[in-house]
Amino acid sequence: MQSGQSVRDEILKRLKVTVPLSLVAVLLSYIIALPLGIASVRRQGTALDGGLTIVLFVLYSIPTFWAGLMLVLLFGKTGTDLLPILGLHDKDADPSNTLAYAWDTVLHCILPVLTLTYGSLAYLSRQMRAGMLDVIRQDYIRTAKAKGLSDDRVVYRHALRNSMIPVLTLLASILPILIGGSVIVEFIFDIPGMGKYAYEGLLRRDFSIVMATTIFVGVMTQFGILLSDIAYSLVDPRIRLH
């Protein structure tokens, strides 16, 4: 309403940058909270198992706009100055140097991701542990281990997939609020994305911005909903898609 500019052509150009790091985001939540929720259950009871839930549950406590705020003083000018903490490049960075210039690129996005990451990474892991906690008491669990097979044939071969689909629910929020809710990351650290470009709708009042914003957040929530049921179907024999 105030620049004259599409709506339909920023959100374009802005999701180039907040689906990546949303997406790299959301791997890298599963990838690590996957293998610590089941190392917490094969553990459980141990000092590896308190020390994973107390870590975790610091993690998932920390606010994201302060987390986010002490990784630019530690790592930023005013610390440790190892990593960029604005922007996506430095401002003499050369495209036509691809290399150089996809490496410039990584460096600014280390951070980013990082903050996106450990919120729902020590989510994800507490939920892995709760639902192998249930599998694992299951019948056809002590039927494994009465037959004599390995412990790591009966967690990975028959416990893992059956214990995912808490995990698997969880991506229909996680999706929609890490492209929706990057708004305090990318305002932190000067990321021209969805998030940013939401905010400054706001504030400057401007409807189209922010009704454009909010139906491409609930699409993404269906999305995200979509996913989950598709993902049920491949990780649990019992469901199939009719």
Contents of the next structure:
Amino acid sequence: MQSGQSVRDEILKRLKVTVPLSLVAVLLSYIIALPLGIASVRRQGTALDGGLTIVLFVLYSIPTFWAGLMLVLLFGKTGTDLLPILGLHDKDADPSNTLAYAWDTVLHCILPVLTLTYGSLAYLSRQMRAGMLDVIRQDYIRTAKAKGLSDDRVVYRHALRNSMIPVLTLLASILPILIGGSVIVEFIFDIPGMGKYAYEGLLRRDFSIVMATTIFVGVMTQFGILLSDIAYSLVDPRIRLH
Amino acid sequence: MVEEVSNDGAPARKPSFNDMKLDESGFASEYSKDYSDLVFEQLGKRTLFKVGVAVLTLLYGIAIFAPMIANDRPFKVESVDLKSYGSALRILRPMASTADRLAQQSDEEFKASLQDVAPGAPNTRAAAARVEFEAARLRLATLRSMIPATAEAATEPLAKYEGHFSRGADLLDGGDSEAAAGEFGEAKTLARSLRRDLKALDPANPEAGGVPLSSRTERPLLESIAAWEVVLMVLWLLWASWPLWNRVWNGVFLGGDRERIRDARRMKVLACFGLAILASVTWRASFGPPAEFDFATHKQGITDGNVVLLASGKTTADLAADPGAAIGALVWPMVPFGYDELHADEKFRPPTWTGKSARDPETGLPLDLVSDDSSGGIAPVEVPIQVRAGEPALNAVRRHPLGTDESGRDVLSRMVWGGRVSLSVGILSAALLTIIGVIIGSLAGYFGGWVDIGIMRGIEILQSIPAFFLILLALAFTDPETVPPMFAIVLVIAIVRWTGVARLVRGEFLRLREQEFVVASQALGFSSRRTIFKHVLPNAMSPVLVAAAFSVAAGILTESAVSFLGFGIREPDASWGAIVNESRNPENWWIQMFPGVAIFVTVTCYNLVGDAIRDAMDPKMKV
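Can I get the form predicted together with its partner chain as well, since the one above is the form predicted alone?
Then the entire complex follows, led off by the chain already shown.
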């Protein structure tokens, strides 16, 4: 590497930033997307469903970098000045005061995580809605209803698991998007993570950085696919891990 | 774009045999709807689809007609260029004396003087003199075009000068240096008196006298439009007016007969393209190849007073006599700023409709500037702002409705032009990746076996690295000098993103491969190529079309993100993403906000259209 540091150390340091950020973003988008999709299906045809569909559609079409910049405008110094917009910590943050330091980090992470999350969130809940709609038209759901089960029980016991399958497989396609997005998000919010590192490497045409980050990104993607396979078998007992 | 549909109540499912026999339309009873009839009918019912198509049509219209919307060249200018007249007149003598020197030189001296001349320069004295003569003839043509026909007498010495020069060049060709030097000397003396006698009449100072000059009418903007742009413009006009002329054509020429309307579809498309190409040929014939246009001679020239507006048919004498009546026409486009026109005195000016944008013309400083302690005692630099010809007044709202960037370029103009790049990258990359994907996917799906396994493993390897990352990587190592960034982006997106389409096509092929019509075509001994392209592929195309609509949106998003990071389109060229890249400072919010809105609207419309086409083609895939 041109600056004489070891690429390995640098990447390990930066992975500690990027991996938690991406994981939080993935978890958040699943945690929010699933209930949204379910709510949308349960109130199908109502104003709530229509409104949600439109909002998600709009969110899905917003370019990541633009969303990040607009959040900076909105919450940064030029806007409401509510949240910090650059880096992971305040310049004068004191690492010895653990609680305050953690809170500072959380504050700094809100906007980046929001920027990483909204796109996959919109995509996921659209898919969740579609999957759920597909499932509740099935015969066995009609049977469950005919047995006199409550709506809640039908949705959460019978429909949910089956409609989760296609959404969980999407983890494999969301992860690459998130990692690509981390380049943009870390660039905008000036976060010292893998994405920023890769960007700097590309900017300086530093071949060792580029090679290392590309391999790592590939490995992270494969790891995500593995995760989604495991989750798949957890939800669907018909699929066994060998 | 929407076929005329008159009936209602078509079931939202794939056409079955019975549906096709139904006739609820009131047209000829033997008419049956085909697949595209049903698709168009479904699409026609969707308001959102129509809105999406309308907005996209508008955006593409702005992009295609960008030169006529935002430009620093006028549509039409009637003027006389006093400066180029003066400089042409002044240079006649130096040119004659250069030729004279050539004639007096020996060949050795000339050879010696050649050493510090660029390669490709004439290598004999005669040829060098010939070059001078050609240059002089160009200047003479300029002078003659400006001297009105009424001043015929004035042009006589010009002809004499040309005659001497021409004879001199001929004599030098023949090797008679002395006689040539004599002729050139004559031309030289003549040029000295010409400079005095033919001095232009300056309308600002008519007492000084001189030759009155006549006006010239130019259309710099129209001349700069290339033939392919005309093709696109005509195609766009035909597309936008489709609902009008399609109705007339169907009603008048085809008598409302659905069968004939259906048969005429291909004919209509051909007619559109034919008309567009015809128009572009006509355009080329009337305007010639696109002219390289030096805007300084018009926008800057008029501002500086070197170019004087003069009505056609009048002379500068008329202008001096009655300045009001002889002023020439000057027609500017709506946004009279070029996308790369610099205005260093107006950098980072906020949108002119905001309160913060008002500027003092003398100092160029904000009117509401209050010096306070925060500036650290450093006085802001004062740069007076120049309002050039054709531009709105300094503090007019429509001067820079979307602000300016770091070099004072108008953001609105850049967005109009940037749309060209962004939208065409979307379309071109989607087209290219669809073609690659369809070819590779059909190979894998049709042949199966080792071909399939090889291709699928290749796709998996390619997909294991995030696409955006790969695209960034490829672009970072592409030299913008050798490959134009726009084509590099299109190529890289297509090469990285074809895998999705290939998988889709392969799946369709696997489904169709065992069906009877494919088996039948194989049994008839058709070649693989014919079976693939004529029989299987048309049946596999609908999901591919839907994927293509979405990949246009993805292409636009990718281009903007890549340009935003600085690896795509670079200044002074504009694309929506590249404009955002020009400043990330939250102070300059207008640079970041407006291009993003354009991207967002375009992508939303493509997603709407893609959704609608998917639903219309196969209601089962509904989301």
